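Below, in C-alpha cells: the form predicted on its own, a single chain.
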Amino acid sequence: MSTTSKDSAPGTLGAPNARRSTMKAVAVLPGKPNSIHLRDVPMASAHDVPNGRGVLVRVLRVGVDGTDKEINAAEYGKAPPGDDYLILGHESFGVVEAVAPGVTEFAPGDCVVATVRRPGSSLYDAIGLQDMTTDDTYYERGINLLHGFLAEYYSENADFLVKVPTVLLSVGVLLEPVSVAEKAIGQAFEIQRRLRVWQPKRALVLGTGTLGLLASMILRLRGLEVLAMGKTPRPYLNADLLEPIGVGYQSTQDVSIAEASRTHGPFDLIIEGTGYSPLVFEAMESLARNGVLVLLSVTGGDRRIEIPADRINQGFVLGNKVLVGSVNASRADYMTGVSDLAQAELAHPHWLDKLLTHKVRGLENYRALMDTLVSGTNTIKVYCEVAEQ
C-alpha cells in the first residue's frame, strides 16, 4: 500500500503510518443530546473496502451544517451496526493517500470529495440513484447507519468518490451542498422536458444560507434572472454577497412573496430552502404558469396554518404547475457541481471563498466547531480544517 508522504510518529495528525491502529474522530452517541466528543477509532485502510475498490483518504476539511447540529441534539441519526457512536460529518474534502489494486481512476495525491448516501435495496439504488431510494431505511455517511468524515482519515469505495481539480482546492468542501442545489435545479429542468421548449426567465430562491447562495449562483450561471429572499433585513452579509453575482435580495420581513412576484413578474422556478413550511403555500401562489416549485426543507413539528386551498388548487391545475420534493444528490450531481464551481471561479474569482466564513482548526476543537455552528452569528459556512494540504 503506497502513500504520498513519509511515515512519522504514531498519533501525529494526518500522518499515514501503517503501524497506527487508531485515529482521532469527532463523534456523537445517537439519542443522547449534546454528546459530541473526540475519540480514538480504528484506523481506516484502503483494504477495508471489498473487491479491491478501496481508497484511503486523508481528510483536509469537513463542513458542518444544520444536520450536524440536529444530530448532536439527538433529533435523529443512528450509529452503524455494532457501534454505539456515530462519526459526524457529511461534507468532506480530502486527498487520496493509498488505493487498493482494483482502483485505476484515482491515485495518491488526487483531491476528492465523497458522496453521502449509499445504495440500499430498491431498484433506484441498483442503478446508482440511491438519492431516489424507496427504502424506508437509508444509509448516509455521518447521518444514518454509516460513519462520517470528521476524522483524520476515511476509507471509501472508489465508486463514491469525485475528483476535484486544483482550481477548486480552496473551496472543494462546498461540493456537497452544491450537489444538493444541483439536484434540485436539475430535477426541475428534467421534469420540464415535458414542455419541449421550456425557457425559464425568472427564478426565486427562498432562503439565503449556504444552500440558497449556491443555488442562486447556479441559476445565474444558467442565465436566469434571480431574486433571493430571506428573513434577515439589510444590512446583511449574505445579501451583500449576492450583489456581485447579479442576484437581487429582499427580506420577507419587508416584502411578501406575492408582492415580490407582482414587482418582478411570476417566477418560472422557485427553490425553497428556508425550513419554514408556511412559505411553501405563499410560493405556490406566486409560481408562473408551467412553473416548478422545488422543496428542499426538511421540516419537523406539527405547524398548522389556514390556506386558500381552492385558489391554489385551481392555479396549479389551470397553470400546469409542478410541486416536487428533492433530497440528497447523485454522483452525477456532484460532477455537475464540479463543473459549475469551476465556472463560478472563472466568472467571479474568489467569490466562493467568501462563503467559507468560519474556520475551526483541528479535531480537538470540536466544541468550538459546534458552538460556532449553533451561534449562527454572521455565519455562512462553518468548517473544520482537519489537516493542511
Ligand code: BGC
Given for the second form:
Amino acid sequence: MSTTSKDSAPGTLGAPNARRSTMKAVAVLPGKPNSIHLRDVPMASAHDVPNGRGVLVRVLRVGVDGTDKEINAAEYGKAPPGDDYLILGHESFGVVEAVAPGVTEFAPGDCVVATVRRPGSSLYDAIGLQDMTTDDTYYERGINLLHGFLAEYYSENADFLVKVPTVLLSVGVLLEPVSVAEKAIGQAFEIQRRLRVWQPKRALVLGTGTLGLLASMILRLRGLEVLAMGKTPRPYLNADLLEPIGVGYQSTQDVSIAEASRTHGPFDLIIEGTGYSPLVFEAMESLARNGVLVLLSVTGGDRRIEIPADRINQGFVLGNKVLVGSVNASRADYMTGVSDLAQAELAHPHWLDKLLTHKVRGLENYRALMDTLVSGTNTIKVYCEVAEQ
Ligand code: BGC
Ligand code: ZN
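Okay, that is the form predicted on its own; can I get the form predicted together with beta-D-glucopyranose now?
Below is the whole assembly, all chains and molecules, this chain first.
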C-alpha cells in the first residue's frame, strides 16, 4: 500500500498549492420547498477531521429515498449551524482518496460506505450506539445538522466508515438501507432472547419498497418463511422480484392483514415499513403469541383513526407480545449488512442489482434525480452516479 498518497489532496499526491478550493455538491435550503440546487462548496479534505483520523472519500454513488423527498419538500431536515444550505445524500458509496496519518484501517483505493448518525451526548452515543440516542437533537449526515454525501468528495472520521469488499462494488450503495433493515431484524432477535428458545417460522413484511425488499431478503437468509404485503396489486415489479427469493406477495387491496394471517400466519415477526401508520394496529392483531412487531416508518403527519383498543391490548397482554420502534443503524448493523449482501449475491446472483432501477448520471442532473424519485415508474432504488470507478 502506497504511503506517498497518504494525506494528500485528490490527484496531487501531496502538492498543497495544487489543492482545489471548491467542489460541486447538491444541496437544499431547509425550510424552502423545492430548493434543490447545485452549488460550489469548500473542498473536503482529510485535514477537516481532528486527531489525524480523517479520510477523504471520492463519491461514486449516492442513493435517494423518501427522506430526501421530504427534505426537498421542506418537511424535514436542518442545515448545519452557520450554513443556510444542507448538502443532501445519506446513502453513500465511494472510494478512499487519501487518509490522514492516524488512519491505519483504510488505504487509498478502498471502497467505503459512511454511517449516517453522529454521536450526541447520551450514554448510548458514548458507546457507539448513537442510533439509540436519548438526546432531543440527533445529528445525521445529509438529513439533520450535518452535510451529506451528494458531492464530489466528503471527509469523515475513520470511525464512521465501513469497508465494502470490491465484490459488492455494484450494490454497495444499498448498504445504508440494508443497515436499517439489519437493525430492525437484529433488534427483534435481541429482544426475543427473553424467550430462551424462540424459533420464528413465519414473518410478515409490510411495505415492498427498497427497505421491504431488503428486509425480506435478510429474513430468507435467516431461514424464515416470508410474506410481503403492499398496496399495489399485481402485475407489480416488486412482487415479481420477491418470487425468485421465495417470498410470497399479497396486495392489501385484495386481502386484509387479518385474512393474510389466517392463510399464511400467525406471524412470529412483523416488520412495518409502509409509511401508513393505521396498518400498525392491524398488524398488532395478526402477531403470533410471543411475537414481535417492529415499526420502521417515520410518519410526519397527524393521522387519526379509531381502533379496537381493548381487543388489541388484551391480545398483547395474554400473548406476551412485543411492539418496538427502530430507527437508523449502528456500525455493527452495517457490518452485518456487508456480510448479508455478500451472502445474497452468492445465493441469488444479480438479484440485488435489479433493485437499482434508476440511475441518474452526474450531480448536475439533480433535477432528474428528484423528479425520478418523486414520480418515476417502477422505481425501486433511484441513485446518482456521481463518478465512475
Ligand atoms: C435514514 C436513516 C435515518 C432516518 C431518520 C432514514 O431515511 O435512512 O438513517 O435515521 O431517515 O432521519
Ligand atoms: Zn434513508
